[in-house]
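Coming up is one lone chain in structure tokens, specifically the form predicted on its own.
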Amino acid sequence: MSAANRPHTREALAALPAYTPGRTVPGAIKLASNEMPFPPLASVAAAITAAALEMNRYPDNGAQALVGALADRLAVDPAQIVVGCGSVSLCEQLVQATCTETSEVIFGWRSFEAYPIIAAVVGARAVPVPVTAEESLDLDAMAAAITPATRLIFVCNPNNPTGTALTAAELETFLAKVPSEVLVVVDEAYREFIDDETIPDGVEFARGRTNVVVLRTLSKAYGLAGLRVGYSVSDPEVAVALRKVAIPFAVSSVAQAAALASLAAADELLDRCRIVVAERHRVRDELIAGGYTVPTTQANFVWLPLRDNAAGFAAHCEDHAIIVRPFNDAANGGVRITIGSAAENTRFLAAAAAWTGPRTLS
């Protein structure tokens, strides 16, 4: 077939880089994807299973169930909860929500590589700006990008791929300059991975204001990576333009299960966080005393800002069987490690001790 003869689709997207998930190598550990070490609990292996011998019925499209258990744990109103399948999709709906063509959608870089992709598949402009020399979002140059064009601002805390966190004090400052008709997101995707208790809670944010949104994820903390769980806490109103621009029935049966047992075994879960935190200190500990350049993180990863030799180390990494996440560019890129098992830890340190290359930045 000709080109003039296929159909048409937007020639803004031949430009759309596409999302690159962490690769799964067989043989290799995988420390590419910021999925938690753990199998399922039983008691969410035992909910699946139930689950699936329904699959023949449609799910409940607006998650009843888990809406309400997430609004009993936060203490806010099930009108402020919407449920999506996995915290980017609720991304993906609030650029869809808030913009068009003649949109801003200003975010911290490098964050979240999924929010330029998803400001460009509506056509609005993306504004990425640059992170601080510390490897965190500058929020006062964030505040200064805003224009009339602004409609949505993604804030990741703690951020990724750095792992780096905002204050209360920092994001209270930045919500005061930012006008009430721009919707700033606060992504909290790895909130329970949190041991600095400066770093807020962005529900209490969200409380008493009309343009802050907060979004989790069951994906991480509570290993349901597979099935893509994620919700947003905002004002109803902001709710109800979500519900709108839904994919129906998106949230299966099935994670929805998984989801309320994995609400019901909170505790446990969490306990497993703290195992993570307590590996994520030795790992950056050995890795700041073997010479590398490693920024504090609240997240279940630590960051290396290696720029442009990021997936020189990637391969590295990959000949001693270790899969690691590089982000390609000698501005502001870096590799990414996910913090596994305490074995599985333990050989990436040998790997890296192994390396040859530059370690730091200075």
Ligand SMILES: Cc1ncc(COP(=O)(O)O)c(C=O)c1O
Given for the second form:
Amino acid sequence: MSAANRPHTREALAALPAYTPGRTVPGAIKLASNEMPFPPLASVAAAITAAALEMNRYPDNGAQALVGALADRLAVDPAQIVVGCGSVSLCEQLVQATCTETSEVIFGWRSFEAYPIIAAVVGARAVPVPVTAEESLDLDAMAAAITPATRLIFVCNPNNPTGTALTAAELETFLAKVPSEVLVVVDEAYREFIDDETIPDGVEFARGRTNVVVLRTLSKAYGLAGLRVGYSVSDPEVAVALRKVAIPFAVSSVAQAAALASLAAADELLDRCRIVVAERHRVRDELIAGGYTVPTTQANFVWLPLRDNAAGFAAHCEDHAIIVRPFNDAANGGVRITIGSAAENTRFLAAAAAWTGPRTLS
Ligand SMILES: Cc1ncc(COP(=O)(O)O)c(C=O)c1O
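Alternative state: the form predicted together with this ligand, after the form predicted on its own:
Below is the whole assembly, all chains and molecules, this chain first.
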């Protein structure tokens, strides 16, 4: 078949950046995808096995048991919750439910790299707003970027990949500036790793506000990245819109069973997060002692704003059999390193100690 008579695809796709996942390299330690370093709990593995025995049946499309368990846990109405195939699927549903080709989607930059891609898929205009000198979301600049075309604003808290987090007061001031027709998505993928009590619970902000949606996931703290379960908490009308654009049966029965078992074991899983947080402090302190600039982080990773030295640092780590996540860019680039097990972190710190390139911005 000649190029001339190939099936038509949308021209806009040519300009679309591909999502770059963290790399898995056999034999190397992977600190590139913000995963938990622990294996599944026995109770969760048992629930997965039991659910697998019924996989000739379709899953419950409304995930009623899971929605009920989440609603109880969060003290919200089940009508406010939508589950999706990972919270990234809910990011996509939010854009599909609110945007057309004339819409604008605001987010900080850097932030979660899927945001601009998802906006571009529907043809909406992505409006990336540079983070501050401290690598935090610049809420004043994000509010100033709102136009009559703005439909959606992603506020990632804590922010991926910089790790920085917004306080309740900062979020409150920002929300007061956002018109009620514009939906604000508070993406809390890393919420369970927060240890600063000035950082708010997004669900409390969503209570009584029709234009705030909170996204959470079982991929990170709950260790279910491979099964793909996330959820949103929003006004019931927004939830109806999100369900309309969902792919039917997107959350498998195995994933629903694993999520329910994980919620039942939440105390044990959240204790694991405390171990990760203690390791995060150790890693950050040691990096700072070694002369690195490391912004305060409230997530399960640290960020080294190495700009266009990011790729070189990542290659150096790979030489030490450690895979990290570089975003090589002179303006806002850096390297994100997931907190792994204590032994993995120690190996990373040894690699970082051996890096002879720049460690700070100045
Ligand atoms: C900020 C943020 N939001 C959402 C997601 C999506 O996670 P998942 O689709 O696994 O729930 C990620 C994943 O890395 C993330 O970093």
